[in-house]
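To begin, one chain is listed below as structure tokens, in the form predicted on its own.
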Amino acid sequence: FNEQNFIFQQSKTKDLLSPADLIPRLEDALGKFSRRDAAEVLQPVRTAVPLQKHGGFMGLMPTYMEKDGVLSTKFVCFYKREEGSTLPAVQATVVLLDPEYGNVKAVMDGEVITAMRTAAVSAISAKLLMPPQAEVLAILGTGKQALSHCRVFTEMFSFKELRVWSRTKEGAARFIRSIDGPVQGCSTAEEAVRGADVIVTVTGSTQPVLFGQWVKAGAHVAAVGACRPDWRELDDVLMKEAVVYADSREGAMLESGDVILSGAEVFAELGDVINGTKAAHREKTTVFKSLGMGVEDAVSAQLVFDRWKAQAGKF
């Protein structure tokens, strides 16, 4: 590689990315995306190529931010793994390019970026939509996204109680060992979410694991899994009773089984709330359906690159 082309492996990316720095940039990017100004954000809906033999998909997520001079794409492979599989469910790489010359500036391991920006956007949804004085956080799932969500949410908010549920005792035990502070492991998803003010679903499920009859009125749900049109985490009752928000309306209508199969209406994008064009209905039960967007990867990758340049004294 020449002096303007770098590989950022997982450890380096993690050192250069923090929620405190990332969240303001993501809020700005979400607002820009929802204004639909092509000079601010050009981002097509993710292209998904089936990997039928392996039970997965390759997603391509390009983004161009003309005014900010940011051009990037993420390649992400995601799979529906059998329970107990040792193979990764998600693998990702983010490429940052020079928009004028077209050359690659940096290649970054996408695992940290994907985990961090997804959790940060979910935390933004909670900041905007969760009930005042929220005290109980419940997390369904115990994988890498569950860990990143736990760390970002507990850094941003002061919950008095944290609950977690996993399909397996091993998963719950591993999660609890990885977290600093008290965590209540729950034997059922219902036990975890009953009375919770904020619920995060980060599972690999293709069928509902969270049911509306369990959810406290006025609670906020950040639904992160089920990123295919025939996959679900939430049941019809919850989707139809809640006010539904998304990162991208187009993405939700094309990719989210929770939205498509329930027939629920997407009330607004998070960017609409940030821009002040749609209301944040904190007094009602709310669902944020997260699909993930290229612009989130773009600003995260640019932040990593900018911080590296500042530390290295480059350019």
Ligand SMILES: NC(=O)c1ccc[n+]([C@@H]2O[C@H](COP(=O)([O-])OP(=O)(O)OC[C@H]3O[C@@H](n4cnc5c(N)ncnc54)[C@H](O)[C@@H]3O)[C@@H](O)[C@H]2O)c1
Given for the second form:
Amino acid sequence: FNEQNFIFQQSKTKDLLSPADLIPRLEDALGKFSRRDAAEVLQPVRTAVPLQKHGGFMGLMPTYMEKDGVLSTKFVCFYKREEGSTLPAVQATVVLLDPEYGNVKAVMDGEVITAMRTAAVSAISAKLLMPPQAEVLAILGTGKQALSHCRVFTEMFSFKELRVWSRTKEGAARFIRSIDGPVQGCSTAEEAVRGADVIVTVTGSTQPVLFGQWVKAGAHVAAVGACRPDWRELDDVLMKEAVVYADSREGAMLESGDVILSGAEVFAELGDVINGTKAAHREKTTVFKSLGMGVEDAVSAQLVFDRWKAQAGKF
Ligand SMILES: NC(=O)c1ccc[n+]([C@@H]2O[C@H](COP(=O)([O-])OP(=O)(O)OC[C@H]3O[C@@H](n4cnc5c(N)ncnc54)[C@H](O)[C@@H]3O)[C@@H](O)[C@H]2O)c1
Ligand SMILES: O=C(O)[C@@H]1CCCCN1
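Please give the other form, namely the form predicted together with this ligand, since only the form predicted on its own has been shown so far.
Every component of the complex follows; first up is the chain already shown.
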């Protein structure tokens, strides 16, 4: 393994991935995961190794899809960042292997994959769970995930109004400069979410930033941050009032402070809704608790690899 072509840097993954191509593959992968058929998807809950000295974790996210012949793992480091910090909260690398021989097929920058697949899965949750005729989208947080969610959600849906909130003025200003199209910067999270039909929480917060009393009945919340058992983004009121969906039930029970500490029940996985085995309660307030799964990285990395092979006329 020393051929340069097999290292996919950020610019390459960016060129080769698009939400339109990725979304059907992610829907298929979420459905397969929820069937718990070991020949379709083997994906243990992520192993998180604490990096105590640096306020972070290294997550290992292996996945094997026997029928599809896909074997991969992501290494992801994520950190609790203090206000004003300009360091990234998340850094990731995805390794794609040959399941028959165990050799490495490709090493890919994981930043674009993580940003796009996470936003695409949130968009799938909104497609399934948001109220009909949703008009207002609110995003809490203005980092990388906020930008990718904004891109994917505006590509997939036609909201009439987009609002954003950041804990810092600079964060909101940077976000507003980075995107095309109108967006309303809000000075409080409450102002951003009051009356919103869809709310995306993409902050590095470890305390609730979204409170049930602000959320319109019937709204859909895609909750993407707070991925440790003692970290929160949502309060108990919201967790208890909403119908809660997760990407992985086991993941949510082990990793999500919002689920564990509120005592809320996970009603279904997104894959159960895709498979038609659980209902999509669009008429109720819904929360999709996203923690991120290796199988999402596996199909994204495979897509990058397939597109590259097709372009390069390889094999
Ligand atoms: N579910 C998933 O699959 C998945 C994937 C990637 C990232 N994440 C999580 O999403 C979150 C955002 O990731 P990112 O890559 O966009 O990070 P980022 O560092 O680019 O952005 C983080 C944003 O959160 C804000 N923030 C940080 N602490 C806050 C606080 N205490 N209160 C309010 N806002 C705060 C920052 O100002 C910034 O706007 C992180 O929690 C990350 O762990 C989840
Ligand atoms: O699935 C992921 O890639 C992310 C990384 C950061 C923490 C939460 N999960």
